[in-house]
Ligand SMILES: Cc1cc2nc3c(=O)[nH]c(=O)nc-3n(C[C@H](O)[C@H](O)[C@H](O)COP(=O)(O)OP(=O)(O)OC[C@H]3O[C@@H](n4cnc5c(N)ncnc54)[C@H](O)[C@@H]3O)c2cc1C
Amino acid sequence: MTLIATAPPRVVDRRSARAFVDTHVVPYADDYDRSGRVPEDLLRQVAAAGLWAPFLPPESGGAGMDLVTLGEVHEEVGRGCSSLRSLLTVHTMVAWTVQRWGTPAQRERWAPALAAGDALGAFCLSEPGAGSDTAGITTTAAARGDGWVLNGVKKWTTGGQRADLFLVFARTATSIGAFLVPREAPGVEVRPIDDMLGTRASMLAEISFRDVALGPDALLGPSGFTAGMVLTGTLDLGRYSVAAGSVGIVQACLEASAAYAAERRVGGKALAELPLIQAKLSDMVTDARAARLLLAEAGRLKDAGESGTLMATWIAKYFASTAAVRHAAEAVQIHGANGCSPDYPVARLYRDAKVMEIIEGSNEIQRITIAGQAERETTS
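Okay, now the structure: that chain only, the form predicted on its own.
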């Protein structure tokens, strides 16, 4: 008898996202972590579920999903596997940027493929000597004729081993420009980066660009406009997704810890009956709900087009990522030696959580930004 695989149902809300994750992700996430990559079969299932870019409008192949719902979906994916959520994050950043700032021709060429998962996107900003600081960018895009020549190296590119389209930020003669670079362009070289602390299956890579010739249609957004509007909006959406994934980590820690505490017995009592364990679980519940509310507020402001969403996202990402680190450590503590073994997911959650405090703007930068905004508000 021949078995015919059926496509998963389309994900349209938190409930359907949770069902997808529980079926296709949670049982295998530790295997992905050990192998260092998300398998092609899962990438195809993500595409069949419509998860790659559901926020794109229907005419571009998306579902027109609002950003509050997108945050809930990314939370559920982050609950199952931070590596997969990381791939969704960078793909979301590329797809959103093409839709928001692309010309009609750029949108026609790339948006449907990005929505369908036929082309996977990756975000190239960080370099060996520079992170989110655009002043440190050394990759250059030199005007040649009516096109561009790209030279430089980008590092820590999530999904870089697998991506088909790179969104590359490079220094032009007058500013920072954003460029759409197909993987197959001559001069593009991809070097895998393996054995990272966390999000080990996110297929990180170092991308080298050596005299990569690009046409005039590679430039995304008006030249000279990129460092401000394009990069700010793209990074903001990335932080929003990371905040959502961090909420997912807290929720995963809670679920794993509550289940373990109910089963594990010490001195004839279940761990869940011990006051200190109850305190840890109650803190997880409280912070998960608080982080979820902060995320929802940031999403609501995005959907309303309000500028306050930038600060709301900083706050949500800062709170959720620090909560993820704190509660992942407590989850390991509740599991004891088992929490340090590969047999329980909390070891992976512990490693993944730390990454959340670093990516899309370190928590130190976020604290400075949040404090600066508070000062401006109180002195204005």
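The form predicted together with the ligand is what I want next, because the block you gave corresponds to the form predicted on its own; please supply it.
Since only the chain itself is given, any partners or molecules it might have are not part of what comes next.
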């Protein structure tokens, strides 16, 4: 009886995600931002709610959640706190990649722990010298015996301060391969990166791998040319989650701005009555809806296994992240000096939104990729 009463409700859809976020995240997100971490307590609540990897099939410890619903759930989390959503994003990437490309033995070893949140995952691609240009990474995985030896430095690893399992992309003799590296492996060193502009509570780290010896089961997915596909697929899901989180930021800007505009008075009138303010609010409403629809379309194509989802996700992320930056700036504007203060969430939304234009394919890379489609379909 007590058990049932105290068991936190599982997150199974947007509605339950909204309730979870409003209870456990929204009231504290500014504190997380200030302290530069998401507390363990919240990570445990996320686990209890089944939020870490609900898209995994039940035999891997998940709930078989479809990706349209996952997008809605990540939107709600992003509405509350982009730092938590970032942790969820990279964990999602690792869990999905294990499920999609892992051998039965790799799945058995990692998927249930990832689903339960007993092992938190992080994604290690970027390096001090290579970001957008993923072909420029210099971390190497050299074959030794029947296993591998990993050497290199990864930077900007979201959740790196806290993660238990790193999905590391490294150069092999023939291509770029994906490797599962437990944090406790000898030769792994984690150095925190604090004081970022945005998503300040997402516990970034720089991680060095010094002669880290790995077994043959560390390689995830194919080697050779198709190894690049693991990266493409992993980034696609990360991009989808960031797009969802960006929709959440727009929604949070809208809710904060509408509430503020209704209550704040200038010259005897509520801000909400001023046409210039109304114009800002109307654009937030419209873009929130448009971004949400683009995201839902990408999710629908994912659930259907349609290859068109890759480009649909690029477009959704491009639209949603740029909309988030635009509207977060306007949300601060509407709040005036209060918007620049720590007393309202819009300053955090503003800083977090900027990060969305840089991660998972920066704005420029988005545009180059989307334009590539236009070019190849129209030139003769």
